[in-house]
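Take a look at this single chain, the form predicted on its own, given in structure tokens.
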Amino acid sequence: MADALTVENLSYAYTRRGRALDGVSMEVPEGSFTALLGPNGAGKTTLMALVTRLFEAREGTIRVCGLDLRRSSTAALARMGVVFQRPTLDLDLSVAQNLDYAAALHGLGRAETRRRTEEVLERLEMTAFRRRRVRTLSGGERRRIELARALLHTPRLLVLDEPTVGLDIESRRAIVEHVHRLCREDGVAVLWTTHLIDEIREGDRVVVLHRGRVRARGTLTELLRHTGADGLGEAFRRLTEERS
């Protein structure tokens, strides 16, 4: 299985005093659910920021689809759906309208882009709130529809940073599972940061982010063996424990 996104030897600092990012080494491969687990101030939202290059790598390679994201950044973002942790529709704007607005911006014409929105918003379950203004829909549908833009130009890979934050319980395992469906179906490959451990499901691929650095990458089956864990929650602790 080839990887959607092959991290390698990432490093970045905001100030002289220390790495946000040291060594970070990682990959994603195709079709595969991969959870970035990590407690606050791990270094998640850093690496979110350099792979969708919000920020840009000055030490270390990041490929998308084989594209290196620093010399073929228009191609390597091209293949790729993003869903930020912070929302980013236009409230005063109808659902129909910022979708429209992202397949603009990716290029696609007025038939394609009709076809894809009403793919995706079926698919989502969303179609009757086409014409809804962003600004009255809940929380959880707001984050669906951020969904469905990230996947309007059919991307290969799906990097989601904490996009559950602030939901309640249905609508966060309406998203989890609808994701888990899209890698499953689809072959998308998905990277999704979060802190909730109950996010990860078996076959998920997990990579374990603590102060800067990988303290763990494989299956959740590798995890365990490699911890001596009973449990996600157990291997987890054990990873992120303070180290000298």
Given for the second form:
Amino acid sequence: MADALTVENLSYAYTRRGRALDGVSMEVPEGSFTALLGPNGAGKTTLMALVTRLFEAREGTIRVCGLDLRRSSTAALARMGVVFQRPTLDLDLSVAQNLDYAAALHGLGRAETRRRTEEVLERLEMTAFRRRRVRTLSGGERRRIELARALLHTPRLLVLDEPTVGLDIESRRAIVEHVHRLCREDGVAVLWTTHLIDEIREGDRVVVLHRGRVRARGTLTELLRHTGADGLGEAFRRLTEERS
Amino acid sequence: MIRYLRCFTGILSRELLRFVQQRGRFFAALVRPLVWLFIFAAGFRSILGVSIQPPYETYILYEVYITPGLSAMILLFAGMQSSLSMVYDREMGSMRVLLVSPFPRWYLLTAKLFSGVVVACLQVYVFLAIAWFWEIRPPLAGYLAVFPALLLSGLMLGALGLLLSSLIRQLENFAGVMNFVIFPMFFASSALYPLWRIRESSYALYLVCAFNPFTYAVELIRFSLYLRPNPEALAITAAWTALFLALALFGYNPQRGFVAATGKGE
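Next block: the form predicted in complex with its partner chain, after the form predicted on its own:
Okay, now the whole complex, with that chain kicking things off.
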């Protein structure tokens, strides 16, 4: 079976002076939780922008469920759900209206939208918030609605760009738990970018990105063995300090 | 095909919902042309006579003359407002929701543009309804005939807004658009004065007005409202629409566009 996401030799530069990404290769296997770990400025958001086709890479390839993102962009994007780093809900509309809009952007019909809205809101324990205006929700609740929105069209790959930024500890924990559960129970492949190592659990795959390059990738155990570190924090420090 | 229709309906519904939710925006858009109509035009009525000229068949009051120009003004501000909201959406991130949807980018942007124009046309009709009580009464069929003209003119100005939004780096730079695009476009056109009058005062200004795409949008609306064809205005407005739209779509192309080149879309 093809990986949910395959990135090969991906490079990107905003200016001629330096590359934001330099020969990045990584994969997100089906049903796995893959954390893209890197300090600020590592190139995580650029990689996310390329994976979600906000920009198009000139060098390298990106495949979503085996589909080339450049040649089959619409089919590839249809298999992907995205949660962006900054909140992107329409504050003046209700939760249901925001979800209706997202469903329309994926071409879902009215009956399917209603069914999927009920399903995803129930899954994320947000059914009671259906008619609430987004402006009245807390940061953590808004994040869960964004997660619900990303799941509306039943994607096989869920891409989340630092989704816990600005959330309190409890909301962070809840989001991390929800996404791990989706991965475990529904088999959704997850690409989760973060610079917070406490969001990574045993069994997760980790890709360490630093200064636009992949420093290491593999399971947590493999990463510890590779660096000879006792914990992920130490491994991350060694990987991002070396060659810097 | 049905998926495309659902997508368009979703984008249009959102624009209409936002329009209904943001009543202040609606009144602000309406107050501007009404101030021009009730105060400026009333004041200038005695100074500026407008002689018989197509599409009018008799002498007309100045208010009657500037009504099509003020209708186009609503479309112009709506186009620029839409440009502002695109820059805002891009800075705030909500533009990304649209851009990562599984439809061709040209389709998504055109659908958003078209939806914004439909909302702007509703504003124009409310303005024309108020103007009717001010004794500005074009033929009833003119209200129907003007719709395609409003749509095309709105698309041209909206496409210009879209193009500008792909070029503007930050929200703060939008004030420049007001100074360098909206006001020159509006004043250097046939919206407030007939071109022959401008030529009498300054030939150079006349040339500027004759090159200004907004002039042709105004004339297209004026002639349609009075059920007279104006193929020249139609052709020129359509040509500018195609050019602005092509450049705007290029600007938002993920590989080649201005947004990708500068990283502004990130």
